[in-house]
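In the form predicted alone, a lone chain appears below as structure tokens.
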Amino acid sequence: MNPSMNSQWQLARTPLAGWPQDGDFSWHETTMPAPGPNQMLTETLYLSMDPYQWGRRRSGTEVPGEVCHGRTVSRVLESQLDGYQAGDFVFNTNGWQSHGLTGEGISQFGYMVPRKLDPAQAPLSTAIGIMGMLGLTAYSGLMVQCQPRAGETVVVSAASGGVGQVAAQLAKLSGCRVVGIAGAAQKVQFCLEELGLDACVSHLDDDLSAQLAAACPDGCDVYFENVGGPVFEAVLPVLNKGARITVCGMISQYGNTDGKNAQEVWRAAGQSTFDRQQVVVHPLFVGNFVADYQQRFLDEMGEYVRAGRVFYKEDRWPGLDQAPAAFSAMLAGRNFGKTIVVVRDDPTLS
């Protein structure tokens, strides 16, 4: 990257296929932006890679020529925005670029009031991971929507992923028996040894349904859905009467090209079981929980992180030039933990 320019990835075209391909993104070097009144210029330190970003691009919410959307951890370089000064660290939305403006009149990504970060409270990178929207997503879906009770069985798909690993640990802290579903053997081992889950099965095995049934001898009371497809089909037979499901995502379906609505297909596949077992299904959109639950979440999770009661794993990619590769790997399940692009060295770690 040229330090005197603003480096960025733009969407080159509305994606032609189900999964990212060469030609979907284009690299640009632009003039460094200057903040106006009630604005500030920040440099990106960490960039979050999340499945929702692909949905924005495929649906046309993000259009060719725009900087790709992404939540970030940044350092303030110059500020004309009240309450912020050079040197502050913030959680904001710079997107896939090395620098960005935040403040009045900056609406490309939808304005979000930047949140100041204190590296003494938690490492900066956690603001786009366990202490950020990712963590709040897990907290909202599991603790607020499903309200697990001690002694219940909680099943978490993509349990080694960014959201899954947080949801699984929160369930353990609630006194539940927790069963993870992961992929490669090292991810299954991670769930058992690092996250301390009671059992974990691999969706890569042909006998997934049988393994999951064996791991849930008393059935499943809460299911945290991150995957959909065959994994969901394996969960259906073990759902107990009155089970609760939070539908966080369906990453296995994000590359579909048949035009079918993944949510509608998912519900149709499970409806007879839902009716018979009186299952409660909660769609999960984390934005609905920010106002009422974010501070409570930050207080509780901050204590867990500082006390070492919650473990988190990051899948780090060095350099903004790696963003498309990191994004594709994450969507394909080749990540291990929360996927983060390290755009600049974190000065608080030196």
Ligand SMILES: NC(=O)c1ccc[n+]([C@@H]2O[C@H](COP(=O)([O-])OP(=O)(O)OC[C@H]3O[C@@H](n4cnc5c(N)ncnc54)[C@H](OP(=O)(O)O)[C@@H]3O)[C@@H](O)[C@H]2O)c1
Contents of the next structure:
Amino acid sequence: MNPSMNSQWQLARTPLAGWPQDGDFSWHETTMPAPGPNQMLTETLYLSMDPYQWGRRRSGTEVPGEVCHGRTVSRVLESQLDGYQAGDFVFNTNGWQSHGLTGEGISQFGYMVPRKLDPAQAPLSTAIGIMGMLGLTAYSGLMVQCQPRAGETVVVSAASGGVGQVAAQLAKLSGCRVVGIAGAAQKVQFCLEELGLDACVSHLDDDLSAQLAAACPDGCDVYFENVGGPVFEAVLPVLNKGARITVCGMISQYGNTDGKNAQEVWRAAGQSTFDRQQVVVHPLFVGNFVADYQQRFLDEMGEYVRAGRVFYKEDRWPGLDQAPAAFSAMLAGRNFGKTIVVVRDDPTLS
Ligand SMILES: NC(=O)c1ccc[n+]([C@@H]2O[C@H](COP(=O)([O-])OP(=O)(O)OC[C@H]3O[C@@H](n4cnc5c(N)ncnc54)[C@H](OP(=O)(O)O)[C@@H]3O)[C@@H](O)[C@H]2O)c1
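Structure of the form predicted in complex with the named molecule (previous: the form predicted alone):
Complete assembly follows, chain above in first position.
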């Protein structure tokens, strides 16, 4: 990386295959952008890897030649934007690049406006994790949509992942019996020992349905869906009457090439159970919760983080050059915790 240039990953082509391949991304060194009126130049410290980015690329929302989209934690280098000055830390959307402009006329603003960060309140990287979109997703789906009550059983798929580990811990804090679903043995162990879940089963085992039934002797009242496919099918038989589901994501289906609508396939697989058990299904899009719930979420989660009442695992990849590898690993379940690319050393840690 040349420090006087802006390094970036662009989308090289609309992806041809179900999962990322060499050749989907191209590396570029471009001239450093200069901020205009009501803009600021920031350098990226942390870049978030998220499954939704694959959907944007496959659907053509992100077009070849564009910098790959991604939420970031950055440091302000130069500012003409009111309220921000050099040295400030911000949550923003630089995408997969070492530097970026934020402010008026910058389309990467997206639905999450930049937010100034105070490293004394929470470690900076949490702004793209437990204190960011990921945490708000878990909070919105679990606490706002499903409203778990003490004593109920909550099942969380991809429980060791970024969203899953937060949802599972919020359910524990609500006094629920919490059952995780994860892959590798070390992830199952993490859910039990670090997150303190009551039970955790592996979707890699042949008898997932039987294990889930044993782990949920009183059935399942709330299901936090991150995965879809066979994992979802194993959950269906344990759903109680009046169970609530938040459909956060279905990562097992993001590489499908059969042209079918994953949401429709999911609903069709569950419909007879939903009808019989009067299951309430909540589709989830985190953007719909920002205006009404972000501040409440930040206040509550900030207290949990500062008091050490929530545990948080990150899967860190050093260097912007690692972004495609980190992204592929996450989609394939080879991540362990929230996937983050460390673009520059965090000065608040030194
Ligand atoms: N609705 C929204 O607004 C919103 C916002 C953010 C994220 N999301 C969704 O939330 C979900 C989790 O996202 P995240 O960023 O926190 O990712 P993540 O959970 O950190 O990483 C994905 C995890 O999914 C599991 N997985 C991958 N393929 C699987 C398969 N075929 N079968 C079973 N499990 C599989 C893997 O865990 P194991 O190895 O343990 O299986 C992997 O670690 C995704 O579906 C994402 O689309 C939704």
